[in-house]
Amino acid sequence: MGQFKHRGFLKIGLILAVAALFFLPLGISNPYVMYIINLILIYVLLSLGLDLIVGYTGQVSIGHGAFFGIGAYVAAILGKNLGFSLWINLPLSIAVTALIGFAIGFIGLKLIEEYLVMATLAFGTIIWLVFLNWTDLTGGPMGISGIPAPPTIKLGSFEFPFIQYHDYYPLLLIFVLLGILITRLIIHSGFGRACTAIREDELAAQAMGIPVFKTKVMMFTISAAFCGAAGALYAHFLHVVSPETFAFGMSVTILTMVMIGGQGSIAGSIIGASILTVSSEVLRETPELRMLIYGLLIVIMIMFFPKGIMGLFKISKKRLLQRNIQAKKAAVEKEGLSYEQ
């Protein structure tokens, strides 16, 4: 009975915390701070998307910056050239990115893990060159500017325009919460458990009847779709896209977010995205140093903290639980009784 009450309090606390998030802008007057928070929300979507294949399926991609760019450019081209709104561009960006993700996954996932990394690296480089050189479509090195803001939301006499950074926050927060919900539904489904089985032992999963290749391609496609959604939101948030944003460094940044926060963890994606977004802004003037630091962080996390920050929390929680058990055991034995766990 106490366990059910505890879970009930946790759910109520979670609901109140989420509700409080919507009122966060009321306490922030600095537009730059609000800009950083909005970027964090976009990067959380990217981190969630990449973690679906890195953390839950055990595959590594360093080309997800390209999927991010595809989503952004699709939205930018449709918004600038055809005058389409975010509500049209967003699903189209997701569809196009998912389709390309399916094609890349279908080809790349037939390779062993080391060659998959090289294949996604090559894909990211090719897409970046397309952004850079297809001037008639992408604007070349200058990119595309003047991307329209999302249309004003009207509910009766109430109007909600998108003018300041504060105005975008509720929209981005809703999509992040939706992304978290979709991620939870996926990882707790039979499909998600199949992906986890593949991550743990691909041969054993295949022996259990799991269609390994099909499952990996499906998860890769969903992962790309997350990046497409983030790209569309990014384009309409900043009103400009350029090739330099989606170069190789972006893919490394997203992977670093997953590695630092902790693979296979929604909270880890949030933590990693927050840390890396803030550090990116701090190191904006020294991009070479930023990439060096990110590379070192990935090496350090792989060598010493393979489960990331959330992994450290889990280890600390496990040790604390063991200490409590030992303390209870010692107290019981002191009374001359036997201890049963």
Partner chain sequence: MFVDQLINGIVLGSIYALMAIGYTMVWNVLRFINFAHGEVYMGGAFVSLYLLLLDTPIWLAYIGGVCAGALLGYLMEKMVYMRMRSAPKLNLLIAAIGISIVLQNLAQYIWGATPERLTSPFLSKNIAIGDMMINQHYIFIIILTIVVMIALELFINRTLMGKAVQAASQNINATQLMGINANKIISITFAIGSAVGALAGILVGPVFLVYPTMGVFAGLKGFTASVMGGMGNIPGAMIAGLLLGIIESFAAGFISSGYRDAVAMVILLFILLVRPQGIFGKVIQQKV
Second form
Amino acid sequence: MGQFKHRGFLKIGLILAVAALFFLPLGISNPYVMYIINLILIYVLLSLGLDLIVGYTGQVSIGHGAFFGIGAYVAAILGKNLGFSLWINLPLSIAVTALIGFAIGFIGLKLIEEYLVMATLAFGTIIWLVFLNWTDLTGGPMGISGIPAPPTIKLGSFEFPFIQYHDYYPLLLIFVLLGILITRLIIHSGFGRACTAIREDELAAQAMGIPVFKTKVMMFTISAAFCGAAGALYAHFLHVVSPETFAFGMSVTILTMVMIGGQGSIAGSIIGASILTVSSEVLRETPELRMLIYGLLIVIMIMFFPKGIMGLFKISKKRLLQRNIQAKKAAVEKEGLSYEQ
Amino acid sequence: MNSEHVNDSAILTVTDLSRTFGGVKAVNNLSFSVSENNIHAIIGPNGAGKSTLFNLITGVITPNQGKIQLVNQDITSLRPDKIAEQGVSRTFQNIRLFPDMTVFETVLIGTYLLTGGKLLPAVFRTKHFRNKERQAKERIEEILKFVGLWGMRHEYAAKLSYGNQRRVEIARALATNPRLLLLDEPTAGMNQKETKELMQLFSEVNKQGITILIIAHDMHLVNTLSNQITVINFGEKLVEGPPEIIQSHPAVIEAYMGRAEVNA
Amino acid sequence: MFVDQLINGIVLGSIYALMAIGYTMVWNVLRFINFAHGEVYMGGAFVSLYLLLLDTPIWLAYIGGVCAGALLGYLMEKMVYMRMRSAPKLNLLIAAIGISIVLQNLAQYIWGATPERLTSPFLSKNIAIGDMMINQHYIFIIILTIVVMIALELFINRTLMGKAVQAASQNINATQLMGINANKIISITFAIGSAVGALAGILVGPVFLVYPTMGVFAGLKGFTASVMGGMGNIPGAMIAGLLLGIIESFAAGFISSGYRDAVAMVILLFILLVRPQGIFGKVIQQKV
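Please move on to the form predicted together with its partner chain, as the form predicted alone is already shown.
Now the complete complex, all chains and molecules, led by this one.
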């Protein structure tokens, strides 16, 4: 009974905290800070997406920057040339990245883990070359600018136009919350559990009736679609896309976020995205130093803290759980009852 | 086709099965059948091809020739997950658990065939989806209580004692709701007490109507537990029959018990 | 024109073949693809370049670069991969990606991003064959590649250590049981594979210049060749490397130069789709 009450409080607390998040811009006057926060939200969506395949399914991709890019370019091209709004471009970006994600997953997930890494790297490179060279469509090295802002939202007599960074924040926040919700729903289902089982032991998973290849390809597709959505939001938020944003470095950055925060953890994705976005703004002047630090962080984290920052929390939680069990055991033994009850 | 192996009550029929590895005949022209509701044991010296046989039956490796039938259905060369779907479940010689999961989570994986892996019902949390989830969790409670691990459901499976790890593996296999359960040396490395308890568990599983095919080294276990024994050596069938006959069969004594370990 | 393309293709192919050997040798003993192999190629070239700046004789600078490459491969194995033997393969892979990023950016930090030309004693000379002129450095690349391949073949089949490496590729644990030090074999494999990779980078330096990200494409193409040849198959990797170079060279004539590097990537995706075990490869079987 007490536990239920406890959970009820937690739930109310969580709802209040989320509601409070929407009022965050009221306390921020500096537009640059607001810009950074918006950027973090987009990166959270990206890390959530990559974590689905890396953290929850155990398959490494270093081509997710390309899915981000495809989502952004689809929105940019349609928005600029055909005047489509975010509301049309977003589902189209998701559809296109999901389709391409399916194809790349199908190719890369067939045989051994490393093939996916190389397939995604090759794919990312091809996409980047296309962004750079198909000047008629992508604007070449200059990219595309003048992507329209989302149309003003009207609710009765209230109007929400998209002019400053402050206006974008609630929109991005809603999508991030949606992303978190979908992630949770997916991982707490037969499908999500199948992915985790594949990560832990492919052969044992298959012996339990899990169609390994199909499950992996499905998760890869979803993961790509998350990045596609982030791309469309990015294009309409910044109004500019250019190829160097979506080069190999972006794929590495997203992977680093997942590694730092902790694979297979929603909170980890949020922490990783926040830390890296802020630190990359701080290190803006020295990009090669930034990448050097990312690389070192990846190596150090994977060698010594493979579960990232959230892993440290989990260990202590595990200890707590263990201690609880020990205590219960002792109590039960005292009463002369069997522990097996 | 080998006509002497027509067995009307057979749940599993293996016919002329062969598999070579780089010239070595791991399984050679092997035919046998497992009757419904039996506890059928496969024995033979190390390297006789027993585990290869299991991997062939469960689809982990494909045969060079021969046929594997489950009741009337041909399951030769099907993918392992398809074979599991047909009601064949297994444990592994070296226990294969999911390192980062608790006992409950591990066994929950076994309910995949019940809940399915559909995406949209999961995202929209349909009534059907919630019902299946509830059923899965109830089923696990039942299984964990049955194998005696309910009290340890929140512990990490890989941290348990060897005997209990094996129980988790069996519980996970039971969660798939199998007709045929394959156990690959389930008591290897166990002490006498654990072995005895596991044997007890196996016969209870069998009483629930699940046919068991078991690889074992422990002759005592084989003799008391099983009602049919197939002896293989060098990938070929040596003899087959109920324990009383196998125990005293000269060919078995010579080829197997004569030099291999006799734990009875 | 045709012969020109063919020779270009063979030169490129020699480089890819040398790179592919590194991937395939390491795969053989560890069942792992050393993602940072492209950075060994870059590292070797940079060390040669640096030695030349110090007025080292060219031959010594080249040898120095090869040794530095071997050392780099040896060190990444000892410092990172060896400490992760019991970790999941996924972690090893991520570590390798990390190392590759570190080395690329370290090189950029030390030497800058501007491409520089490595000196070659032959670059300015041509050889006339019939009525066409071939750059002597190209001939040098082809000859050296052939020499390295013969030497490797002899090492693996004729020396005790080579046989141990071969045995290790069958079963590293059994090798250990037979009293051969598995870690030593892995170290040697890394050193040799990396030396060959570094040599490729040095040979390319006078033609395609030296810069921090030069190893990215070379690595990917070497990997493509090793997949084409069948992972773990050394002669297969050599042949596939040559083949890839020739295909790329001819294909590049038909498309705009901006897409040149995409050719090998498309081939890689195609191979992974239709024949992931490679042209000469066996089906990879999971161990139970």
